[in-house]
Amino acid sequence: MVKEHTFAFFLGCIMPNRYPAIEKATKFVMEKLGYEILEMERATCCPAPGVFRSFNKFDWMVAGARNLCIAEQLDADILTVCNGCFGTLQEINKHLKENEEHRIQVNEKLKLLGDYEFKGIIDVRHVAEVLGYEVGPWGIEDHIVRKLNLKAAIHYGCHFLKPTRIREIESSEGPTIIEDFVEALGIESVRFKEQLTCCGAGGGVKAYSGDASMTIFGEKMKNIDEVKPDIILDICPFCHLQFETGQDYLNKNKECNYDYPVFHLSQVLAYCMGMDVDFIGLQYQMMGRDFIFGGEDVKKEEAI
């Protein structure tokens, strides 16, 4: 039986290589909330759904199933902070549980890679889904040390919500899971035009055509700029990368002047729960501007 309140932490590629602060913040948050976080030794790329699956769906399933097997050996559900990793691992997990023929074929390949056999005994969770539904805005209040006073443009990303029949989170047309949760942190969500569209990074778009990626992203930023948020809040390191580097690209090549700080949900929550800003990337230089979170202390407790 899978251990309750224990997660096998799937890091993915972008977070540990580009955003270790998100990794540190996520561990801090989950452990403070009473979850045990286990390292997934020998885990590889998920692999990315928009690229690998397009070339060879079977090998994509084998590589993903190997990661699932590592978590099965730990008797723990997988926790990921990345929408792409969430999409790949959840879809492969669900498919192999339901398709015996493919499960047998994948396990035959896995035997060639070592002591791996997909059994289908775990689930795949996204940190935003765990926080939004399992912890909830009703359950986070007692853990809050500081509250913020910010307006955020919230970006869900594509793979977190779609396909709806597999994600089973909520309607992909009108989600509120993130808005409801961050309200308890003192963050107001500001709606903007076409809020649920792609950032232009996923689905292999960024890898295949930088111009197409920036065209999609440019439209996204135009819509965000119209509502003038204090920050952009995301739940995926790949989207995070697009919003950070993409603003710089548009400023240099499209005569734009964007200067919106970008934060992952784990980072703002870690700050509100008492983690020092120096460890979670909330104080840093971005596009020539110092941005330091200010907030209202709601408890007399030392930051960690």
Second form
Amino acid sequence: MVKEHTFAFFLGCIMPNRYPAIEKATKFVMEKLGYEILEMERATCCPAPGVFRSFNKFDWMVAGARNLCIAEQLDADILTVCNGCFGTLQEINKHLKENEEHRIQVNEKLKLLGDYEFKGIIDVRHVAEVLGYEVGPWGIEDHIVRKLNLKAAIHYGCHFLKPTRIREIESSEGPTIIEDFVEALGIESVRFKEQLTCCGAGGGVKAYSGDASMTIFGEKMKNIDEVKPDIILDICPFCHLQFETGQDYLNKNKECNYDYPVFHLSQVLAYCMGMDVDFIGLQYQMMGRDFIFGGEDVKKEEAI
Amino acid sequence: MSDVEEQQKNREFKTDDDFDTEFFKRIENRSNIMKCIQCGTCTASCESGRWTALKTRSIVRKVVLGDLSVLDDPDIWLCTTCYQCYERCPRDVKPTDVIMELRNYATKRGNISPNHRAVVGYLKNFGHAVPINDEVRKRRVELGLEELPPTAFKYKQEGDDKDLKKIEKYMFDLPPVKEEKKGEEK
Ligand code: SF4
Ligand code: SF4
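Provide the structure of the form predicted in complex with its partner chain, given the form predicted alone shown above.
Below is the entire complex, every chain and molecule, led by the chain shown above.
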């Protein structure tokens, strides 16, 4: 049995190395909610599903299994904040639990990398799913000290829900898990055209063809701009990076004039749970730097 | 020579050499490609193909026929792995997985873009596809986090590089840069 209310915190690459404020916020939120967060020492890139799986699927499984083993040694389920990390680790974990032949092959190669053996004793979780289904909108109310009043364009990204038969979270054609959760924070989700499409960064496309990636993203932004949200809300640092750098690119190259602040779910929640606004990290981001959260303090009735 | 004959002469035909029906057997074992009915649901759902040249249906067809030219087709690298085709294919072909496997074959042939090569280098050197920089180190400290996250790279910085050495040695070996491809892609 893995430890309860404890997570091995898988950082990945983009969060710790580009948006450390998301890391700060996630830790803050999870610890306030009573979870213990353990460091995964010597972890690496998940490795990214679009690129590394494209080059060598077997090595991708081995490198992913190595990360899984680090969490197994801590006896804790993995917590990720990134759709890419989630995609890689959840899929490899599930596959190796089910496929004995591959498990043996992967374990054989793992020996080359050190003292690792995949046992299949943990699960891989995404912070959005833990918040949405385990903490729940019903459970978060008690923890909120500020309630917002704003409209968000919610971006699910691709790998949180898909492939649905592997993730087994919710339908990918009309999900509501994030909407339901952020409603409790005072955030209204504004629907926009093609809401559930890709941001254009995945599959190695951002690195392979910046033009193609920006064409797909440009459409996304056009649809978001139509509904004029206050913020863009994501659950993945890679989508986050695309929304940040992409708006900047479109402004500079395609005569656009976007300035939407981009937040990861953890950042918004951390604000609502009372984290110092400087730690939310908007000052480090490129877009929407003048944005002010505002919102109202929630008055708590004294507990008896 | 008549016009028709002229056209025939200049037209490029695929010959038997372009096909190898055995070549994709491994994909066939995993991905139901033989069940594809060419309905085009994948192409219609494709979030990349709407704006790019990627034609998922035709890629699946080429795999079924064993048309090896698909491995040199740059379009297979335009899939964003959005999984929309995977979700909607009525024959459970899993086109996303098919394309990922094709990329594995293409990589073995040396068809890998310089940018992608660089990403592999980052993993081997830093343990991250996106390595840290000085600016972010500073921010981490301002946020009250450790300057370096406790990943393999931090240990390497502290002089303990055994993890990354092994990853460099045993993982993601790439074939050498193809001569004729050099400088072709940006
Ligand atoms: S959706 Fe499936 S069956 Fe239809 S063309 Fe695409 S791969 Fe073939
Ligand atoms: S997974 Fe790739 S091929 Fe399939 S719909 Fe998405 S971009 Fe197109």
